[in-house]
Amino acid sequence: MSRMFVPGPVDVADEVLQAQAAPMLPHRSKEFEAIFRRASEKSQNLFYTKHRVFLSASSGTGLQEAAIRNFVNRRVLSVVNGAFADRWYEVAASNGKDVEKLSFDWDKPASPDLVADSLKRGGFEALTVVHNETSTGLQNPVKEIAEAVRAAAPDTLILVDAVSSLGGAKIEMDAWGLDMVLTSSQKCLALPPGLALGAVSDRAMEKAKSVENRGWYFDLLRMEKHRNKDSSPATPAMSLIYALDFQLDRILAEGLENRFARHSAMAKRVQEWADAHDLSMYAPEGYRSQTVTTIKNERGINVSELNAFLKQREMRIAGGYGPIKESTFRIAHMGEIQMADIEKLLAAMEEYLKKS
């Protein structure tokens, strides 16, 4: 069996792929509406929320844009310490918002205190922050950031990108007081690309009522009106909804806590292997991702040659991303990946290093 140790799109189980092959239904039919509602309700477990979960025919970036268009009239603060946090900043800027970037070094977590200091200046309607940076393998302390935001600026909405962590790491939306958490299908949920899930709080939906020019496709008030009728404004990605409905049963059967523990154990194993081979982590201790490990390429490994070697064994890893593309490489351990798969990969990498 081939395995991709890349941070999305990830491998999809055969039975999940087959779930997409169910016959089409009229998307306004009672039969499909029942599936749509069931998938949305089961998704709430992933977010640890009682709030609504929107199912969008888009990538996670689509819901980044939805968050900006629905919850920000003018001012937003974007916490940036990686490529996808920077993308959210660019999304806000391209939508004409007055967006301020609060930057941190990419190999450092965002500081709750500095976030609070920025918000104390007032006027920010929302904060954007990435929970798990796919580019750096760094997990930001979102729970602590949210606590700081509520103390410094309680009216500021807290918007969280959990694209590469939801379903692989525990994110308690309601307990942490988050207003929107968004993710994509093709990472920890181990589904094909093309579906985004977004959980949204009641107070964020109330805020949206006062925001002008929300657009049409990503107008969450329009989506909510249809969601309450177990539907969507435009044709949904029906095959992906079938697969989501099926995959959520598999995820919940494994047990969320078991799933988180599996991801965490794989991350620890990869980190230990790197340490044993004089390679260090890009992210600091205590803030390392459970789903993707970014390793400094201090040994000058030719990642293209390594991947050519691994592909002969039906495996592949990922190179670095953005400004750290040449100085790092990434090993993802999310979705369907098991510890036995990690051991097989590390043994193959060991073989390559001995040859090179």
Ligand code: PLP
Second form
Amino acid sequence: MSRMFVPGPVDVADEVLQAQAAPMLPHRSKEFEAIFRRASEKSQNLFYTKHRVFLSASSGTGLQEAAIRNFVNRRVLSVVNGAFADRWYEVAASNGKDVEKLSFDWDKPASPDLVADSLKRGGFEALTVVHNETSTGLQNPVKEIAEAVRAAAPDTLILVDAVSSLGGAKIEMDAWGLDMVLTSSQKCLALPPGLALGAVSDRAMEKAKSVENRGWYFDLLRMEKHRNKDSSPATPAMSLIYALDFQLDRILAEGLENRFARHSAMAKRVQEWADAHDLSMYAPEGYRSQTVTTIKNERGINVSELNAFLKQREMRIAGGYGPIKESTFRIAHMGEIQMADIEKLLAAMEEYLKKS
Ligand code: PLP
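Form predicted together with the ligand structure, per the form predicted on its own context:
After this comes the whole thing, all chains and molecules, with the earlier chain placed first.
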């Protein structure tokens, strides 16, 4: 069986692919509405939330844009320590918002205290932060950031991108007091790309009522009206919702805690392997991702040659991303990947390193 150790789109189990092949239904039929409701209610488990979960026919970037359009009239703070955080900043700027960038070095976690200090200057309606930076393999301390934000600027909405971690690492939306958490189907949920999930708090929905020019497609108040009738304003990504409904049963059968433990054990194993081969991690200890490991290419490994070698064994890893494209490579351990797959990959990498 081929295995892709890349941070999305990831391998999808055959039975999940099959679930997509169910016949179409009229989307405003009772039959489809039941599936839509089931999938969105089960999704609440992933977010540890009692709040609503929107199923959006878009990739995750669509919901980054939705967050900006619905929850920010004017001013927003973007925490940036990686490529995807920078994208969210750009999304805000290109939607005409007055967005301030709070930058940290990419190999450092965002500091809760510095985030709080920035917010104390006042006037920020929302804060954007990425939980798991897929470029750097760094996990930001979102729980601690949220605590600091709540103390310093209680009215500021906390918007979190968990695109490459939700379903692979524990994010407790309600307990941490987050206002929006968004993710994409093609990462830890191990579904094909094209669906985004966004959980939104009541107070964020309330705020949206005062925001002008929310647009149409991503107007969450419009979506909410339809969601209350187990539907969406525009035609939903029906096949992906069939697959989500099926995959959530598999995920919940594995057990979320077991799933997180599996991801974290694989991350630890990859880190240990890298250490043992004189390769260091890009992210510092204590802030390393459970779902993707970014390794500094200190041995000058030719990653495309390595991948050609791995592909003969039906495996592949990912190169670096953005400004650290050439100096790093990435091993993703998310979704359907098991420890046995990781062992197979590391053995093959070992073989390659010995011969090269
Ligand atoms: N945020 C993060 C952390 C990501 O890793 C990605 C994609 O890799 C995105 C946002 C964009 O998501 P999408 O490609 O689903 O729009």
